[in-house]
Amino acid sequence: MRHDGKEQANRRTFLKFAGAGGLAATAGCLGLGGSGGGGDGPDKIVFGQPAAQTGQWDFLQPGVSQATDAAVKHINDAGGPLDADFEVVRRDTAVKPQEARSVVTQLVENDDALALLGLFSSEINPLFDFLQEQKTPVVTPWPGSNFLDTRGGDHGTPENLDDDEWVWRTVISDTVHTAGAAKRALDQGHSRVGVINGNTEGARSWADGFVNAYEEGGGTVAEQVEVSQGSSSYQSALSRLFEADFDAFAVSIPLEDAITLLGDWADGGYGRQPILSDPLAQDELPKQVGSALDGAWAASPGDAGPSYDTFESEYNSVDGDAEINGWTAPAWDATQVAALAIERAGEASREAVEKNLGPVTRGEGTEVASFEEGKEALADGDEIVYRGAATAATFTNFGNVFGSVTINEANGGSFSTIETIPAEELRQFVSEDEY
């Protein structure tokens, strides 16, 4: 419900000789009440997106742009958090750690963002001990960092701010989906491989985790070879693997990379099945790549939540074509479960959407797909529990969460989706306290 013409013209007023930066300045550390049922709530209601615009990672942004833009829609058309006008502020952080420090500088101090709606691992791992000091809660959909399994979240006491950690993410971390991964290749009989990955955080984390699981499952790591990103040519690192003996090998670099590499690999003849870390299920690879990647799979984080019917069907009723990948769903999720922490504690400050990330994700309550079904059940003084588009987004102690993979297999072209792991039978490779 909307704030009546006489409330908005008192808040106007209140405006006019408060001074709109004064307000703004204040609403970021003190709440400003509001029920959600048409209190005296702020007018407007700012989060922040870190995002990677540019860098070695921006192929995925469009999608997680798109996606969160549609959720921006419709919270708004909902009547918004608390009544207010909900707005995202994206800011470029490329994925470099400095750059993203600046951006998150900027997004809390001046653009007042009650919680910031990204950053990667190779940006959170480096500047956690600073995203701790700035008590501004984290929601995003990228990082699959191992790093986070057991840092994030509200270690289950919501209304106890001292032992939260103020992370969150709404994918599953690379600890799942390369179990997943190292699941399949054993299922295909691949008893031995090699592992080619870059020197960032994310493409080491991936290889850590489809080595650790790979090896827990019985398996044996030939030969491991890192290599330095942004390389013209990769054909000396591809020697030293193949000089090992395995029946299939995993891939672990940036997109760029990947194309020049797996060009060096098909040039050089090299054979053997290719496993490719998530990142890499974008058809711009096999396109460049040509035939030689075809049956090449990548497992991905799933979209198998209970809500992404509504998810999909928004996403493609606003402007943009970009492609969905394992990050835009999770991009949904987590602005819709921030907004709805905010319509649940009805006051608008970055205390009060940590304080309620968990109980809109856990325990008992109304079952809702969108923020739209949230607002009208809190009006009707129920209590809710979100389920997601990417996985149910039941958050874990940790801030984490539990899904179903996604094999896509290169052919053609293109990638397709040819099978799903359910998340029940992950579970044996992620124990409960540990993540």
Contents of the next structure:
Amino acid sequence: MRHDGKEQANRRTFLKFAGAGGLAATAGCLGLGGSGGGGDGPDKIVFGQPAAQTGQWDFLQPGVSQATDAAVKHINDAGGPLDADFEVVRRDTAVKPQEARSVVTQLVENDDALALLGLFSSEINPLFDFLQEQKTPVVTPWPGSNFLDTRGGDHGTPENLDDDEWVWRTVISDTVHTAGAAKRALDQGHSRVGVINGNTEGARSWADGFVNAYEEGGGTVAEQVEVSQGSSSYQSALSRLFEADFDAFAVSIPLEDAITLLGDWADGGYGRQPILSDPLAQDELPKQVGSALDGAWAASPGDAGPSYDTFESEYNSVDGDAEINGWTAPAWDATQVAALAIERAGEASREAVEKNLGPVTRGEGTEVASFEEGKEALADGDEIVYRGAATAATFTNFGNVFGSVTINEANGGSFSTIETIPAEELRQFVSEDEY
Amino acid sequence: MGLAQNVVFGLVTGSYIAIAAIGFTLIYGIVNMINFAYGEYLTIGAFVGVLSAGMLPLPLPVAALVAMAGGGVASLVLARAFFTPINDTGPVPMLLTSIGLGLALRNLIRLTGGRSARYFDTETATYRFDGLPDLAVGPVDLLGDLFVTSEQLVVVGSAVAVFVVLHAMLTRTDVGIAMRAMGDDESLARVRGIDTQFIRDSVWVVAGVLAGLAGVLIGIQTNVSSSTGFSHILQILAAAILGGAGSPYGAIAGAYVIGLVLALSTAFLPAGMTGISTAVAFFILVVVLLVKPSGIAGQEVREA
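Condition change, the form predicted alone to the form predicted in complex with the partner chain:
The complete assembly is shown below, putting the previous chain first.
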């Protein structure tokens, strides 16, 4: 066989192309050219969504999933962040910390998610240190826990990641809406209340927030009873609670337990004014408990953000008929704001998202109601300020938002909004340096 | 609300725990295994009941009978499929198999039954007993303002019916007498010509029927979900052990002790500690077992 120069050159050329092709293919398999590498112009950008597809809060997930899906569609219709295909991978945590830890690892390690659009208080609080180690922004619509009032966010220094705590939430804290519940209870003349709450982090957090605000407002808590969730009967606990003298009683426990508990309350004929925690403003509750619940009310995070109409229109344009709840609009905001952070950064990396979450929501700039408007403004070289659907979505230094509170009352088997308490009236309950 | 009202609550709780605990303890006493999948038999029965009542729709008593039949069939089929083949391998493989089966069943029910809770459509009536004489003793009000609901009466009435039928079965029927004989000494029972496999199958059916009934009774008070049985298995286990594992009469006594402790501890624990009533029930279990390791009605084990 002859080995002239031309043949050798051809073979080298072939090997070069084959090698380059193989390297490119291997890089694709290894994710080197994917969304997590931080290179310009990724083909695909992935966010993760730890979700409550099963478990005691699963009745709230359909609305959040539909809002997220609507946001994904909207963002892709607008060209996607950095013109890439945008995708949200959803995995079930059942709102259990151990499963949440596993899901977060999968989303970060396997799915290459640049941001996480979920996690409840019950998961974030015990996993807080673990989440810091992931160095992946968690922009979640769920947690009301006052644990996060002084944790999370960028501490007002977006470019400096050293002081960041990587958790942001687009829903108002329990501290804010329990203040609304306490204010309304006091406005109604209820100077003494009883409190009955479940024994999980979320149920306790609501009760603690309500008790603090109520007592600061001058009210007296006559009795507080904590119950084990999942019980077949709450009558002994109710018997204990109603031995005390009070005008109204606050209930903080997941929906299925609340149906049993308030069914026992109705059967026992205990009477007095029920005040419900915000997750209980679901029509299933009065439907199952019956007319005894008429007049019961819940103070929920308000849907009074400047961009609510934009959200609602997009929400109704996607498949699904999930009921809008207090976490639905915040889920839209979480997705929008994280996508805008990537667009502003000009690169697809977790650090880029973290550095830009604050700047796209605070300060001066063109006010935008959606990713589409934000992408256009950024392309024009403007700074942007996202104005959200649930709240204005202006992140505090601790990654929190502030907003109004709506009062939803049960009557005739369903809840309806009867009053909105503006955010300004609740600011006195929340110190700026502690939120 | 006083002591008497909480005793009523405790008796109601004890009643449905007792029905389930009898089935659990029969399996232990006669098949000689701790069946951790037993909670899922409750769930199966509860789902059969709620679907029968809601979709067919059948009246609640008929739906309960269908649920009992469903529980019995499920129990027998699962036993034949998973436990009978390893019957001679000893208690540990049987225990591990039951744990695995329980996990598989729970997730299967979750997948097929959906994640939402389901409810029986019941009309609740509350009966009050305000006219009773006030027998207050010191600060304790024994009978003032007592109430009971129609569902609670159904639960207690069902339990009493089960106890009567069970007693009749164990003392008056050939199958029941053979069950007791097998529980005492299986080898001797076999020598005496008892068809031990038939008796085992009978135990599985009876336990499943009781689980189905207990599932429906829990369901009419709360709801039916994939975790219905799992959330009660520890109470059932505690009642069976407290009563003396293997003793149906002991299981009844143990269940009422657990029910009363749950109700009274919630009512009288210091404020802020009422959420640990289940832990108190287990504390009582430990105390009783320290005093009487064989349980309330268990037979003492004698050294050879």
